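Let's start with one chain on its own, the form predicted on its own, as structure tokens.
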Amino acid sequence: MDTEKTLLKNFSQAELENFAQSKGHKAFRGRQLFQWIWEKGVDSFSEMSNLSKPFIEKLELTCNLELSTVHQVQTSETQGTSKFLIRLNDGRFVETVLIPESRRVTVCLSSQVGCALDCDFCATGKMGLKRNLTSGEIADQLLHVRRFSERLITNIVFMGMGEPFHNYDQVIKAANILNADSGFAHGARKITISTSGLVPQIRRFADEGHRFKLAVSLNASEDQSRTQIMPINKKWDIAELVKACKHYTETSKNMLTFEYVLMQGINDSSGDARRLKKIANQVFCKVNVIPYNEVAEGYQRPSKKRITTFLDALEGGRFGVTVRWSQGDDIDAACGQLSTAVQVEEA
């Protein structure tokens, strides 16, 4: 009877070193494996030229390098953004986005198939949660995009499908692969993990001393509105969330980003801006205002005049403000729009 092959991409570098030793080889062979898989991005064991032929033959018999394949790529004709529909080995799909800009190239990674948080304005939340991704499945998305991109990838954000902190261990493991010198060698400060406000995980992230950047989706300045659009606010309200954010910045000494998706008639009044200013003044942070990309019925992007009025009301705060006009809305690749129409295909 055939035994299931070992999926090496789900191993950290340390785990691959232990794996190599368990097969009777030196630990450095595991480091070489890690480097071939992620830094060099090879598709087969036969390409690993500094491994012995018997070791390669054993790997081919007992191990597997394939976790996912690119099913479809859509590229925006107006903005250059590309959306990748990636098929996982179990037949499910996730989406990944490549965002080329003048001074940087960003990849937006998914951490789950779907999402359990059911934010009312977000397409991914309407899918529900199908399952978590493994660290290898997360990092594999970057391999696919790197092969496609004509430019060097400079920034990585965990802002695709799913709530990264609901899959905390695998997301941190994947981020470490992206950061590792023998992996993708991306600087920790060029990797951003986003959360909708899971307070225990924010505190854990701070206490564990991770150097990756943190973004928190606030999206409202008072509890009634936030609970309406983000049910997680019932569990941890804005006051609890702000305490956790302050713990993060005070413990890590790192700046935090508050993401604020601006929606007409929901969170875009001058009063909302004044309350947001009061919240942000309490935390070492910047505020990233994201005019809404229309997905859900009942939610709309405010007019440019109303956006300008909102931004004017934030002036004078002890924090920086940026406006992110999301790329790729014409191919449903912008913030909040990721949702796989094909949710599962027979393996």
Second form
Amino acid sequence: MDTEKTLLKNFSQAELENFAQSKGHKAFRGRQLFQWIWEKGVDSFSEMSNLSKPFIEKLELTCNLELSTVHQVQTSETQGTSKFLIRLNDGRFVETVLIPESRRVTVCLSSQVGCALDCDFCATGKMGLKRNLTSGEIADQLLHVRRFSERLITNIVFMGMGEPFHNYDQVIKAANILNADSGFAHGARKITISTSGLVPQIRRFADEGHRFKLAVSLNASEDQSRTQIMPINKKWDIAELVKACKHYTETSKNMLTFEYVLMQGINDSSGDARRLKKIANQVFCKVNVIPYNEVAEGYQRPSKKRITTFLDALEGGRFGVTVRWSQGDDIDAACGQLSTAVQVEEA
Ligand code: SAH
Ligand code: SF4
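Moving from the form predicted on its own, what structure would you give for the form predicted together with ligand SAH?
Next comes the full complex, and the chain you just saw is listed first.
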């Protein structure tokens, strides 16, 4: 049975080197395996032409390369964004998004099936958490998208389904595969991990010295409204979150991004802009304002005029401001629209 076979894609490069040694081969054979899997992206052991025939036969009998398959791809006619519905071996689904723009091509990866954090405005949150993805399942998303994309992928963001820091070890393991020279060789500064604000993990990320970029979903300027839309704020409030963010920027010397999803009547007042400016002024950061994509009842995107007024009020701060007009909302591929609740097959 395939399910009893060793799933090689879930191994890091070092683990594959140990694996090769445990089978009586030199460690560099493990590195070659890693290269075949991720750099070259082959589907079968028989294509691994620099490995010996007996080793390939052994791998075929005992190991498996398949973790997920592309079930469906939807491409937005107007924006060119593609959404991949990916079927995992247990019949669950995740979504991955490819966003080609003029100067960059971004892939948005999922880290979990669903999400436990239950933010009130987010479609993924409404699913609850089904399960964590393994490092191999996360990296496999990029393999599928790389095969499909006509252009070179320039940016990778962990902003799909799930809370990356709720699946910390597997996400870091996957990010290392994306970054490894024998993996995808994707620059660490072009890989962004987005968190809803898990304070201990932000501190851990800082202390471990990772070079991947960090984005923090602030989404409110004071505790009452943040707690209303993001239950996690009850555990770690804005003051604690900001302290952890400062620890990150001071330890890593890296800039952090605050994401701020703008929702009418929730967090878009002039008082909100003033308070956001005060918070952002304390941290080495930029602010990414995301006009809300309407998915949940009771939440709306503010008018263009209100968005502009909010942005104007942020001017003069010690931080840069960008606006992310989400791509792919016509195929439900924009931020916060990913949900595969209705697409669970029996394994
Ligand atoms: N769980 C992580 C990463 C995935 S969500 C996090 O929360 O940061 C990625 C981004 O999408 C977050 O900034 C989140 O606040 C935002 N988001 C969620 N739902 C949204 C929606 N409906 N419209 C716009 N942005 C949304
Ligand atoms: Fe989870 Fe992020 Fe959605 Fe919140 S916004 S429910 S943390 S995916």
